[in-house]
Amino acid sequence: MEKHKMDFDVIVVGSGMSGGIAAKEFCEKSYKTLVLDRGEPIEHRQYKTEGMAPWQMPFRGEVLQEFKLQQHIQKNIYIYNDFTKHHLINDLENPYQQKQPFIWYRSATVGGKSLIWGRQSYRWCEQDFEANKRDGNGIDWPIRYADIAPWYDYIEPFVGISGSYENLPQLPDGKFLPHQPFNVVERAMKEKIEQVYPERKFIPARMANLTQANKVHTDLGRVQCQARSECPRGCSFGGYYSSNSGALPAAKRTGNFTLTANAQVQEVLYDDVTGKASGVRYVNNKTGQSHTVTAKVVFMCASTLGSIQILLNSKSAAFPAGIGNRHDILGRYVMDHCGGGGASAKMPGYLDDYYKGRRPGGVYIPRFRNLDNKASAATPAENSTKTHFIRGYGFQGGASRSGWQWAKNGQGIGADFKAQVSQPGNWYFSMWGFGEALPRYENQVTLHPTDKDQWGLPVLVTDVAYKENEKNMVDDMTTTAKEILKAAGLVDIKGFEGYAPPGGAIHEMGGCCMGDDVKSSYLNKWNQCHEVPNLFVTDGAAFSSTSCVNPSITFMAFTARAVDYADKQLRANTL
């Protein structure tokens, strides 16, 4: 392979959370880097619905039924409306099959889900990396927190994470910007909750929104978050982090960056002579034309299921079941955070207090269940209550006052009704849990043997389900949320019912898991394929467990670490 000239030094598949960072890091190290993305091209600051008011939209922000039919999966995502639907894929044109319910949310544009993510950003902890070994589920991680901590330190200042310093072992502190402020009800709830439950900390959500723009941000044209609550439309201020406002412009300014949009990568090419990946083949999804490009290194960052789909389809004489998949491990241990549990309630009083702006994020209650692998609890009463699950969960939430929206479905007319609508309503607080699902070998995605999409890529088949541990955890979320709200003095408490199916948390992980054993894992401790040394996977597919916290900042930290390793191997001519 080294005997002929490659088209590029590096090919990065995908331009979202992981792909953006891979592109930035390689370009800044002087590697000619090609980024291929299936999505439509979109330039930063060219967000077509940004700043538009509802009355400027043809249907006031609502979506016509014909679009909902085309996006019958995507329409269920919490940010879906007429302002954002163009950022999401057409489900009819991009089918997949579900043996068991699995919601697969996918981006339709360059930048991937970094344009529409929830921006909650938390470090994993030591316990997260030890969990698989401790309880015997899944593959033991080949690294521990100490291995990734320096890369959190490296990536957080670039992204810009706001947060408070809490000194909690289950939620390590990072390099933070000033945290978002609590409102009056949240301040009161923190005092009451931590008095009743000393181990349940009530802290500001850690967000990838700039509460303060530093030079690393302003050099890219990013400024402080304007609190407009329009993040999923795209933000010309760069007030929240996206690949489009952060990593991709940073890569572009090096002069080493090439981006090709509308490029559906279908396979990683394998060279039997060298035993390495030689490049990729992609199809232009506008023209249908097939292209082959070569490079010294291939980084897969196409999102968890997207990367697995491509790798499974990368078949050769050496790897008939997918590149690097000699031991039937590719596509297994697919996970997501379990959820659906939580509660909401009304806080009496505080009607003389209000707030300004549309603060991004709210509050976070870090994991307090099963710390140190024990059924931990904060009160004597709880100490007698054994949790019926292993691992744990955290709560996200926030307090706000109700507005005029109730009037859309209310009844009334005249001056009194108008006056009533013009006043802010009562305070309410909602909280919902994100739990750690267990890694299971049988939770798998495969390729359909015959069905293909319109561009010839075999359709993905999902076969992923939660079991008793996840259901017990979600039940505990609801029970505990109701207890917490009651202890904080709220009334009219309503628990959430039901279980979100896998994929519903939009935190899918696994399928190309990291581990030390070539027979039971796909990647080594450097995100490098055991069987193909110049092939790396650094999106969520690489993860051997899920923790219970949002994973995006960890995707980015792992990606920067893997690029650093690949760079050193390339310079040593050992890759």
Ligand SMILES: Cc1cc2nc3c(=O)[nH]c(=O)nc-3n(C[C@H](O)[C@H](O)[C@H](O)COP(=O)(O)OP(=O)(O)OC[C@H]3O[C@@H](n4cnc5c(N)ncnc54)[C@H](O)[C@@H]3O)c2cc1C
Given for the second form:
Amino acid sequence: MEKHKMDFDVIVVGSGMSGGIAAKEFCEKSYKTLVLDRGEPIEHRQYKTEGMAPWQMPFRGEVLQEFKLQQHIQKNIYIYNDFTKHHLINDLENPYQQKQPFIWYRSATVGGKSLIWGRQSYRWCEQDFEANKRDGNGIDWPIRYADIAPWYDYIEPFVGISGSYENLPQLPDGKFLPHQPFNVVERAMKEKIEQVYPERKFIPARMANLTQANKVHTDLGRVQCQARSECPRGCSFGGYYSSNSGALPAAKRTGNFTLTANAQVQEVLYDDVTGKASGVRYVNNKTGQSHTVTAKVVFMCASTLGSIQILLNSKSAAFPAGIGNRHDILGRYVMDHCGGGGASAKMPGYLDDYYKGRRPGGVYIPRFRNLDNKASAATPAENSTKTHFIRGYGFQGGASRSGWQWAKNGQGIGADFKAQVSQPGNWYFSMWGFGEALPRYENQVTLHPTDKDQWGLPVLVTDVAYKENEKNMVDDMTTTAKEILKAAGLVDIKGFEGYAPPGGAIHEMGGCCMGDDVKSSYLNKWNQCHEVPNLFVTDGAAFSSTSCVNPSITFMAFTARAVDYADKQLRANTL
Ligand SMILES: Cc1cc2nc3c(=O)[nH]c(=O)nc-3n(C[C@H](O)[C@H](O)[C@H](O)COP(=O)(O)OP(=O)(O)OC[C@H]3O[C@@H](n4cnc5c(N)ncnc54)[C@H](O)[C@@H]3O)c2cc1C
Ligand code: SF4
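Now the other one: the form predicted in complex with the ligand, given that the block above is the form predicted on its own.
Once more the chain from above appears, this time first in line as the rest of the complex follows.
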């Protein structure tokens, strides 16, 4: 093995949503920071399918079977097509095993999933941080909303979140840019739904798209979103937030930033003498060469399961079951949002109205079930319906008119057909739920005892399943979505059927949970490993529960908070 020793102040593993923020924050505080990422290098503004029309693609955006076989997991992701497939990994080269169905979506590039995310960004609320304690599931969070609120205030203006002010306890407002507009059908639906169900608010989705570019954005070359809705291809305008357009350029301009791509980190190295992490070992996935790098602090941001995989593989005499894992807690309480429930329907009329541009957002119906742990009900009909689950869910959705694409599945020929295709179709509205799954000790990921990938990293084995609570919640999503659409005057209502397996919501969390007790949690309230003080985990692995809102802005807020703490400890010489 080639030994290539370098000294940095900080090593950040992963350059995605959380790693990007860790790098920016450390670099801006003058720490020499190395970011290691397994993915392919990709320069901001060098997005190879950006702006391309279907007719410029060999198969009009369809993906050849050959690639679908190589990406047999990734091909199921809703953004998967010929414009985006190179942003997702090759599943054959990156295998994992599922004891129970778990869909593991992973990015193939620097910037991680921040390049392809859906950009929905919501704060967690007080109730979210109290839920574990109240209902006795999982580990009580060592912090509360008040601890993280100032870090949302800090991170939101940098990222750029558009949203409306609603004053809802279950969905705290933030520091928003102007919200995206509703279209005519959504305006009508809002009025009707809120009339029938005063507790079900119908609000614009809160999106990490710049409805207005402020100096903090333009200084990085980011400008206002142009409403093309092609975000997962990458956006040279920087109209949506990604690590590539935001945090990484911010880190780079400090002069303290080093990025090594194609670097698959395999283990965090532990020094028995100091009782600290001394650095990491990685393999260059192009050359197969192994390298060791040292630093004062290691931040794990390789995505929830990616970080757990590396930590479990970081074995030493002191920690034979993975670094810091003295109490068999690493890899436990793995969660995702439960989903699969919802409905879609046709809105009659409004055929004289259209919309301009392709708004990269939609609408949101914040959680209205079990608020404050009571079955909250707005109408007598609801009062008679007890929810058969604890915790809650929110709906995402949107209205649009069908376009010429319907013709791909239809039949026709000649002038009449052409005339028909050139007209927009009816209005439709779809809504789907994201629910809070319960943290369960037995929902675990481990390493396979013998199987390794081609670079020598042991294969991850997932053993995560939903139970009755999640199933009842998903059933309620469908029943309720149908009810809401009916109340709003829509017709031809179709409920969604089936339950998305864990991983399907792409909001994996847990595995290195935060808590006060050294025996039952992996990290303390600063995202710091209880057993290894200079090792931090700040991606979703750190989360002790999931709330029901999309989590990435919260990953970023926790990361900035943890860097602030590490900085203070480094300055005080206590790390
Ligand atoms: C299609 C899609 C839509 C989504 N929509 C939303 C949304 O609307 N709102 C929301 O909040 N979230 C959304 N998400 C989820 C969001 O993208 C993730 O929560 C977020 O990116 C996770 O951040 P992260 O830093 O943990 O991981 P990532 O952003 O995935 O970054 C992890 C990085 O670590 C690298 N890595 C992994 N293993 C190793 C290793 N062994 N060595 C070195 N590097 C490694 C990867 O290459 C990657 O670059 C969506 C995701 C997808 C795919
Ligand atoms: S919708 Fe906005 S952010 Fe998305 S690709 Fe277009 S300009 Fe960029």
